[in-house]
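One chain comes next, on its own, written out as structure tokens in the form predicted alone.
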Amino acid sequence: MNRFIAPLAFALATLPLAAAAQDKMTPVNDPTTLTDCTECHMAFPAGFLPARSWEAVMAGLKDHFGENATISEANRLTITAYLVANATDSGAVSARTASRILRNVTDSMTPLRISDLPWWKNEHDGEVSKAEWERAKSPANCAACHRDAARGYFED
């Protein structure tokens, strides 16, 4: 019997680290993206977007959620490799993860913001009150409620 005990407490001591391991999402580190998208905001990390989305964020950066985001040419391509390379549907990400984040989003939807996917949708409804909305004054705030996410953690 204790051959069985002592196996089943490693694993169970070990289910919270492997839950933490998924949790992380890999941050931007991407010189060019940090640089040229943590001007306005953080560099959200590729792997909450499917490419397509990306490509029609950086295709729009004229009009980039009301502002003028234009960068030079060369660092929206290289950006937008970026991006794209690192994207949800890209094998970048976890076939869990991505398959979690993609839930409900079928191919002919483009999100163009992560707060506009079903799974942060119900990440988030009823997890945040309306002064912690107030405080963080956008979705796209994350740091405001996830002192790490720059680095990738999104779970506190």
Second form
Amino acid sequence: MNRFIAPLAFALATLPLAAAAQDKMTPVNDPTTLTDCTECHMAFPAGFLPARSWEAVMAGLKDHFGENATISEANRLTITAYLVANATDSGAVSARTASRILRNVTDSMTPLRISDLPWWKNEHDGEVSKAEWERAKSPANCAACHRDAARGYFED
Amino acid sequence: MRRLAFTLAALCAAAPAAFAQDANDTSAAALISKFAAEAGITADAETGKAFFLATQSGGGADTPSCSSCHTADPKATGMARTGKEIAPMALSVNPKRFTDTAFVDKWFGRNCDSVLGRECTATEKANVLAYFASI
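Could you output the structure for the form predicted in complex with its partner chain, given that the previous block was the form predicted alone?
Next comes the full complex, and the chain you just saw is listed first.
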């Protein structure tokens, strides 16, 4: 990660406000979500996707990015309610962070992946070497690169 | 590689906490008997091995085989498509396996659908569990 310190320091120096807005993303704190959504990857913080995206993800668990990830119907409803209530556009993150995360996402778009958001792509383009992508195996493996992802820290 | 081995060891130690596999309401032997009785067969590890290694059709494009995630060696640590490690399936190296009925049912349900696009039959379940128990 060392080689990212230089660009990061530069980014912090030039964009103190933008960087500060991004300091921490509230980690998932709902026990049902923490049980059912950590079996194949980390529980992605709800604040990284708009409510309509979480509704779509939770309605399609039978074909979840090519895999069957079905859970009990009771848990599905609990988790959907939690994710929707804490989504990017539900007031759970600051208006400034929300507009950053949803930059170039129009109301008619329903991104199913955090890693498909233009903001996310912009943050990662040119920041990650090919070897690091290969080691992580998937953009969804946030914790492979962000060691403190489970606690909500993504800036290293 | 050294670091990987260390990480794996740490993960194995943490595995029981990571997965709710602690019901302890069943065992591989009990499940094999149950599924074999349901199917009216005698479980056969060799047939289970062939099933585990086979390239199937009908499921997801990224998951054509059980070995896509569990690797061709059930004694080895596998990996989900998300980069997350999966503890070995072979009972000889991972005795905590197949001890929670709900966990086994849930994962047969998910994985058979991902690989085959349908549920596994009782015959397939009995045989593949017999294979995991035999090596």
